Every structure is written in structure tokens, then in C-alpha cells.
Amino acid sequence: MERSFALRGDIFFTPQYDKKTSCPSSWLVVIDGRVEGIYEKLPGRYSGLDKYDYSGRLIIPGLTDLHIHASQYQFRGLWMDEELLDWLNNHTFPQEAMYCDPSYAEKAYRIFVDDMLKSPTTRSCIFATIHKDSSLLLCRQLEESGLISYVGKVSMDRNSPDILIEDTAEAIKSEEEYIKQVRSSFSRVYPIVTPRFIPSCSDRLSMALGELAVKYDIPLQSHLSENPGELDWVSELMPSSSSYADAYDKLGLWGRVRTIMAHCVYSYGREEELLENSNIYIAHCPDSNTNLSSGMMGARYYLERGCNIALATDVAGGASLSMFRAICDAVRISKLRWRHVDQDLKPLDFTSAFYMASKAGGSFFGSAGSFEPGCDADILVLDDSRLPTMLDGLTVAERVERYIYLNPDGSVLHKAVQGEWLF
């Protein structure tokens, strides 16, 4: 059978936000492309498949970022000293402006989709640009490259620079094209639809947008509540809405369809019942929050009233493309804001941290970042030898923890997704 094999190491994962599991000296069996089960010793029935024995190698689920701009990942790092809208204005819009020349795209691209494939990310969902060509170009790479995509066109029609703005008939043409071209054209990359956020889209382009994603019945992603200078603009923009997803709800684009709602610093009070439809997901971007000044959010809030909650690197406002990284981070901050904010709320530990960035975000694809059978296959393989210490006895889950904080950057060993290798 294809995409079938049985894996031998030390495994971990996190099948709630509250439990982890861990595996020691494991066989991960895996058939067509899905987890069958773990035993600690391998069955007869299965002495025909294909082994790899990683003996003393750590084996995790592959992680999901749930939001991120590949037209961003040129100046990551760059810029950090102004807050979301000036940001925006002064350094991400011309930036994205270059990406109407598709051999400029091609380029940045490949830097982007080569270092995704090297990081610890074997799903996310993508802002492209304005541009259809240039964000086709994208999902043929990240096709070849045997990751699994979400990829919007975003769309754009107003309050923007000018080479940003798009014509609102064209861009309802142009998104319609964009969706029909990607789901004809990929079979590991798919079409979401992306209205940038309220202030950049106008009325008739965000309704259209929302009954395009009904039509197709594909997903929608977008921003709310990241920054007070944003909310402030949405609230001039839309009076008439008692909150930031209150005027998304009334443009037709809440939880009609599988929807992503990036940062949501500030959902509290009149959005919380809002972000508990089960077709909302948080996108929860550590990094970004900090790099461009916008919040503390408390993300376990979330986990406890069950609401659909990840973890993703939100490029080129969050600084690294390592899920690595926004686990820590995710961490980290949420003690700050435990300490400094709200001591009612406890902080993220390192299990659900992991949770958020491998189950919770593997959820939006179907049934993925876990170990749990009838799960896909995304494996991670890792190497902590490379790690030495005099420390003995440490536990699976206590290794995994180490590795994943001394390892910002996310190197990984080898990388499966669905059960098919990519190195």
C-alpha cells in the first residue's frame, strides 16, 4: 500500500489541551497515509511494511500555522518599531505592491516555500496579494513542494495606496476566477477566501466576498481586533455594529463557512459569544502582537470556554516562520500578561502551547496534528542528541519541551505529510 510504514522512536503528542502523550521506544504504524495506532511492540500483522526505526529520536505531530503572509517573508524582522496602521502604510503595502510582477514573485516565493518546507510547518493558511497571477504562482509552488495550503488572493478596495486598490466588480471577478483556477489546477493546495479586513474592503466587495465562499463552500480568512488604533477605524467605518465581529457578522463573513479570525487581542465582552460559533478559529500570533505593539491576548480564555483556538507566526509581523518559536512565545506571553494584567487567568503551559500549535490548528485541515488513529500522517522527526547534557532521565515530553525551545529556528530531521516523506 502506499504511504504505509511503521515508525520507531520516542513519541509525543497532545490529544487534548489539558493531556499529552508520550510514547517511549514506540512503533507508529501508519497505513495509506494515516496513523493506525502506537504499539510498543510491532504486531505480527505488520512485519510487511516498510520500517524506520528511529531509536533515541524524538517523533512529534507536524504543526500548523493558521496564519501567515508569504508576501511579507522578504522583510521579516524589519520595521518592528511602529504599531499596526503606520506599519501597514509605510512598509507592508509598498512592499506588497512588488508582487505585481510575477518574476519578482516567483523569486520571493521560492526563498518562502523553501524554508517552509525545512521548518517544523506542514500546514498553514496563507495571505498572498491583490495580485491573481502572482498568488497562482504560489500555490504551484507550494503544490511541488508536497506541503498542504490554504491560499488567498486578498482582496482590497479601498483606504489603500492606490497600486493596492482594486476596481470592486474586478475584484469579485478576479476572486471567482482565483478560486475556480485553484481547485481545478492542486491537490494539495487549496482556495480561501480573503477579504484583507474591514477597512480595506468595502460593504458591497465584503458581502460579495462572503456569498463566494458560500457558493464554493470554501473557507474565509481575515483580522479582528489586533490593534486599539484599528478598532477605533472599524468603529467610524461601521457605527452601526456593536463590536469588530459584530460588523463582520453583519457583511455576511461570520461562521458561515470555516472562518479564521487572526489576533483577537481584544474580543472580549461583546465578541466572546461571537468566537464560540464552532466555525470560527482563532489565529493567536504571539510574535506579532508584541513586534507591532498590539496586546497581551489571553489565549487559555479561549481553550477553557472551548472555542477553536491555534497558534500561528503571522509573517512578517511576527519575526520567524519557526512554530517552534510561537509555541514559546505563546508561553511566554501569556505569563506577562498573567502577571501584569490578569492573575485570574492562569498562563499557557508547554502542553498547551503544543496543543494549539499541532491538534487545535491541525482541526481546520479535517483531522491532523495528532497521533490519534484514523488521523493523516504529519511527522516530525527530531534529533536532540544534537542537544547535549549531563542531565539523566529526562522524560519524552520533558525532551520535546527542551528541544523546542533551544531550536527557535525549528530544524527538523525528517518530514512526512500524509504519510509521504519529503526529506
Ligand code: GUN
The other form holds:
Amino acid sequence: MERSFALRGDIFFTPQYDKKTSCPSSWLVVIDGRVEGIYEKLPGRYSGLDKYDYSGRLIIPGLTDLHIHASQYQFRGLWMDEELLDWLNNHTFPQEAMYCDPSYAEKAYRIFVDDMLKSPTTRSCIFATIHKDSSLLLCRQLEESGLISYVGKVSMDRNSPDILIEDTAEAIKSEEEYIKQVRSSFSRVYPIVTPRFIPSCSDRLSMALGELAVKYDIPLQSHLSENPGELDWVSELMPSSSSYADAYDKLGLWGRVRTIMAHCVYSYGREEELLENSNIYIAHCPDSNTNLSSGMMGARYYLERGCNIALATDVAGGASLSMFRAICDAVRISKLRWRHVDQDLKPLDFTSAFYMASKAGGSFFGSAGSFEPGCDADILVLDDSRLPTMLDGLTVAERVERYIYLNPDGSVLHKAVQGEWLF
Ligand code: GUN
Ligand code: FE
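The structure above corresponds to the form predicted alone; please give the structure of the form predicted together with the named molecule next.
Full assembly next; the chain just shown is listed first.
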């Protein structure tokens, strides 16, 4: 049977944000790309399956990056001393404009996809640029990689340089063509409607995009309450709205379909709408929030209230596409926030940050990011023996934590998506 096997090793996953499961020296059984179960001894009925013995290695679920800009990967690690709006105008927009040339896009996206393939990420929700043909080239490369992705052609028709803007009618038309082409051409890459943020989209464009998402029943992604300068600008643009979230709601973009809102740093205590609409996923981007001096997000508040909150890199606001790094950064920021801002909100611990990077993000795609029966078998095999220590008797959970903290670049020994081995 294709995509069916039994895999032995030290297994770890987090079925809830406050619950971790460790299965030392156990068998993970995968049938038809889905997790069947975990067993200390392999039951006789599975004896005919292909077997992979990774005794002594760690086995964890593949991770989801819920918000990343593929078109910003070339300038990762550069120009980190400006805040969001200057960073966008001075660097990001001119860089994204280069993707009007499909041959540039082809080469740049190749670098991105090659690195994404090697990383701990199995699924991601991606911003491309306004350019339809270049965005389709990215979709093609991702499809061939075996990774599973939502890719958005970015929509922008105002407050941006002429080189990175579309006429409103053209933006609506090309978005609809893009949706149809992605749907008919790919099986692992899906379209996602992508209004960049309120300052970049006229009311007419925003409203049309909301209608397209509903018409084709596809999800939507954007940015919300990231940086103080952005918040001021949005309230100038939409003076009748009571909050940034309310502005999206007035434009028909609030949670009518499954929706990712990146950042939400300034939503805490203001945008209760986030707590109320179960279609909204918060993408917490700790590295980006630090680099662009955006702020310290109160992630645990949303976790404890049952919101969908997951982790993301937001490259190139974040410098690294490693979700291992995002896990560590989320814990670190939450501790600084607890110490310096609000001692009533406890920091994240490793388990809750791992949960956000695995099962919470995976749930945007259905059931991925966990090893409970029925979940898609997205698997990472890690070799922690290459990080010597005199300590012995570490638990599986401690070894996973240590591996992730000591491997910010995210090296992975083997990787499978829906039971298909990519390497
Ligand atoms: N808000 C609007 N566009 C962007 C972007 O490209 N990156 C980040 N971090 N925030 C944004
Ligand atoms: Fe972003």
C-alpha cells in the first residue's frame, strides 16, 4: 500500500496546548497517509507493512508556518532597523516590485522553495506579490516540492509606489483568474485571497475580495494590529470604525471564510471580535515583532480562551524561515512581556509554543500537526545524537526541547508529508 508504513523511534506531540505526549521507543503506524496509532510493540496485523527503524532518533509532527512572504526571502536578515511603515516603503515594496519579471521570480522562488523543503515546515500560508504570472510560478515550484501550501497573489491598489500597484478593476479581475488557475492546476497548492492590509486596499477592492472568497469558498489572509504607526493610519483611513478589526468587518473581510490575521499585537483588550469569531486564526510572529519593534503579543490570553492562535515566521520581518526559531522566540517574548508589561498573564511554556507551531497551525489545513489517530502523517525525524552532552536519562520531551533550542536553523534528518517521504 502506498504511503503506509510503521516507523520506530522516540515519539513526541502535543494534543493540547497544555498537554504533551511522549512515547519512547514506539511504533508510529501510518496507513494511506494518515496516522493509525502508536504502539509499544507492533501488532501482528501490521507485520506486512514497510518498516523504518529510527531507534534513538526523535519523531515529531511536521510544523506549519501560518504567515510568510516568499517574495521577501531574498532580503532576509537585512534592513532590520526600521519600523514597519518605513521598512515597507524603503525596502519591501521596491524588492517586491522586482517580481514583475517572471525570470527573476523563477530564480528567487527556487531559493525560497529549496530552503523551505529542508526546513521543519511541512505546510505554510504564503504571500507572493501582486504579479499573477510570477505567483503561479511559485505555486508550480511548491507543488513539485511535495509541501502543502496556500499561496496568495497579493492585492494592492493604493498608498504604494506606482511600480507595485494595480488598477482596482484589474486587481479584481486578475485575482479571480488566479483563483481559477490555481484550482485547476495544482493538488497540493491552494489559493488564498490576500488583501495586503487596509492601507494598501481601497474599500472597493476590499469588498470585492471578500465577495470572491465567499463565491469560491476559499480562505483569506491579511495583517491586523501589528504596529502603532499602522494603527494610527488605519483609524485615519476608516474614522467610522471602532477598531482595526471592525474596519475589516465593515469591508466584509471579517471571518466570513477561514481567515488568517497576522500579528494582532495590539488587539489585546481592544478587539474582542478575535475571541468571538471561530473562523479567525491569529498568526503570532515573534521574530518579526521584535525586528520591526512592533511589540510583545500576549499569546497565552488567546490560547486560554480557546482562540485559533498559531505561529509564523513572517519572513522577511522575521529573518529565519525556521519554525524551531519561532517556537523559541515565542517563549522568550512572552517571558519579557510577563516581566515588563503584565504579570497577570503567564508566559508561554515550551509545550504551548510547540502546540501552536504544530497542531494549532495544522488545524488550518484540516487535521495535521499531531499524531492522534486520523491525523495526516506529516513527520519529522531528528537526530539529537549530534549534540553531545554528559547528561543522560533525559526524557523524550526534554530532548525535543533541547534539539529545538540548539537548532535554530532547523535541520531535519527526514521529512514526510501525508505519509510521503520528501527526504
Ligand atoms: N503589513 C503589510 N504588509 C506587510 C508585510 O509585508 N510585512 C509585515 N510584517 N507587515 C505588513
Ligand atoms: Fe506579514
